[in-house]
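Here's a solo chain for you in structure tokens, the form predicted alone.
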Amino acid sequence: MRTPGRVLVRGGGVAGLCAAHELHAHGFAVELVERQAEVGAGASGLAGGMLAPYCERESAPEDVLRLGRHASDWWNAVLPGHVVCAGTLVVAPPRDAGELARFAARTEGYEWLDEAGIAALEPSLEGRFRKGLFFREEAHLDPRAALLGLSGRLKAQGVRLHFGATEPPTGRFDHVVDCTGAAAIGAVPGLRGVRGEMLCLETAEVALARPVRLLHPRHPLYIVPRGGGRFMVGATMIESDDAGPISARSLMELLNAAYALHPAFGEARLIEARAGIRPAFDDNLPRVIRDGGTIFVNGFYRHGFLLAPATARQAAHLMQRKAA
């Protein structure tokens, strides 16, 4: 059977790898180029990996919930064993209890927990918080492991991946899908950079089974367990396209917030501290844009792993119509 054409996918982050997977599944011959030398070396490797459409709805439009509701099912189907379906816990210090009520008013899919309910979910937090919100249907994954797993699956399916390259070695392509993220700022109208900074801490004194969001009027943060006593702590949101090292202020704020969740984080080892640029449009939602012979998939802001499956399907369907 004749294939609908050859597609070059530019960008090997979560958007590009998901797009390559969906395009291949729709019958296209796919090849991918990524300027970073390794899988996960770009901004996608700094993500929290939270598949949390209900929590993200608190500060995002309804489309985040609509598009992201089935993300965990997609990842489970594509990479069995990578998704942890343990929900999300949201807490706040007693002095900031009003933040919990505000959070609850802006979303859905939660149940209220008292102090005993929080301790039953996360024994390490026993006695530390009086009330919390539990989003039972949410999930999370390790972004770097997921990117490696997805790239390995694509290779096994015959998709050619070229890391450390800006152009494929040879060949002519019928279509191009551009998923280059922040590199497209200036080329895609309306795309801007939002700086995000993260830490990785290691301690044997805290055990968490799921992402925990700590609400704070100035410094809300999330802590995501990575296994082996390691935790990803994130993230700042700064309107800047400066990709330089994490700032001293951000480092202190993230560490102070982690300490507020559990004092043992004050003695944790700092394994990693990095910054990346999140590409975003004015509504902080991703877009699939057809411009001449290229389809642009960009603007994921803080929703890459949550929304990339949905936009990949959109791009594949648009490409099918284009190829027809």
The other form holds:
Amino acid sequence: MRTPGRVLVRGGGVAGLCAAHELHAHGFAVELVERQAEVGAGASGLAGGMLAPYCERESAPEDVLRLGRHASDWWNAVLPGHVVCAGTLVVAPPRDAGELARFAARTEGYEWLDEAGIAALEPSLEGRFRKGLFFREEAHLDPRAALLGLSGRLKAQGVRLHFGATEPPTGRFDHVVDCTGAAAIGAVPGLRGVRGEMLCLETAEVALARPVRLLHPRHPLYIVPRGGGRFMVGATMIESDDAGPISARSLMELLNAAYALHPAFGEARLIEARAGIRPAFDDNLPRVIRDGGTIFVNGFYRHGFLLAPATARQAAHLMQRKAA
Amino acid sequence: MLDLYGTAVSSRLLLGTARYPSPAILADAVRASGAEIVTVSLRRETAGGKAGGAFFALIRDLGVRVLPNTAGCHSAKEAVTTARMARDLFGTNWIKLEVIGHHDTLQPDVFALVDAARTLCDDGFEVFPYTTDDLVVAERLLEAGCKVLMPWCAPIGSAAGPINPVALRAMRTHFPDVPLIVDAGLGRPSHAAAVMELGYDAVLLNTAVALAGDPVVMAKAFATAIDAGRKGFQAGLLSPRDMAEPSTPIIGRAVFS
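Alongside the form predicted alone that was just displayed, please also present the structure of the form predicted in complex with its partner chain.
Next comes the full complex, and the chain you just saw is listed first.
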């Protein structure tokens, strides 16, 4: 097959790796540069990894459901074994039960569960919540494992990945795809940062099979099982591009949410607490922008793993038209 | 026209800027509401003391007057520091003063509120204090130098509407010449119409619009209700009666039909 051109992908987070994969699949010769030395060191590595287009509809526009609906199929095809198709459970403390009705009114693709239904799905939560919503079609993955898996697969396919580099060692490129996320704030018009803070807890006393969202009027939060007794708790949303360490207040709020879900989290070990910057446009939807010789793919907000496959395909199609 | 510290304002709706699905929807909601004043929280949106960034630029670009607030502050000192930061950042002496006394109900700490109001008024600020419907506290705030009062009608974000109309009415009667803005607790457009019918000068909203299914339509609905309530108040409302009063004169009909 004739090579339609050589492409340099800038950025090795979820957007860059997905773009590299799709461009390679469309016949381009791809190289990728990432300034971080390790896979998963950027914002993508702090993601929840929830492939939850139905739940996200609570606050996101229709496009997120449309573009994200097939994300779990994409990840499953590219990285067999990484995607856990176990749905999402949404619960609320008794005094905030009204929040469940509100969540249900904004979303689709769920069924109502009673106490027994919740216990059947998540025995650890038996007796803790009267009502819940179950989004059966949703899935999740471990972001760092998926990023490592995807970079390994790309390497095996002959894509050259340069981590810890801002420029490729050699070569001329016909096209550039810029997926540098929050690093492009200031360079891409309209791009802003939304700070997110997360933490990881380790305990053998709680077992969860799927992401659990805890609704609360002030701090809606989620807990995603990572296997091996580890749980990711996220995430704050603060309109700021400050990437400094997690604040005491945010740490307290995240821990409070975990404790409210199950008191045994009070005895868990805190093994990680970090902050990152989500890149976002003013409508919180990602964009594929062609600007001269460069295609920018950015603005994933809280939907990197959910929407990167769809935008990567868009970028590859745009690149094909550009190359033709 | 409403006069707030010498600024004439025609819209009687003040809009908060937190918790919208996206900044684009926030901007559309502000436009749809016709609001001329928006409040913005400094405490929450300045991680690590780093001021602003793109979100504040976006707020400034809305082309409306910014009323910075001290939401999330739990002491007079914290509120005063935040107010001074806001003055530098937005170049305004206006400050919506919030000092939270109770974490769960977000009830204002009225003692710290009066202290902070005194400090800020002495420092040249024009203070909009978020307070309860307590008349004595209101007196103290006016003594401290406040020229506007912002009583709650129910706890912040509760959407309960005016839970104590008697107290709200007493406050209006007690302070006929002070601009009174209901801040916090409104859930529905009818709630806003109800407090405007009591003669309140304006309302401040955030959650009821930001978390609505369609914030833009809800912003418009509130603006319409506020206008209706205001006009109803100005036009003169009838008092309720115990007996029916026919709206059509019945002269000419037999009395014992």
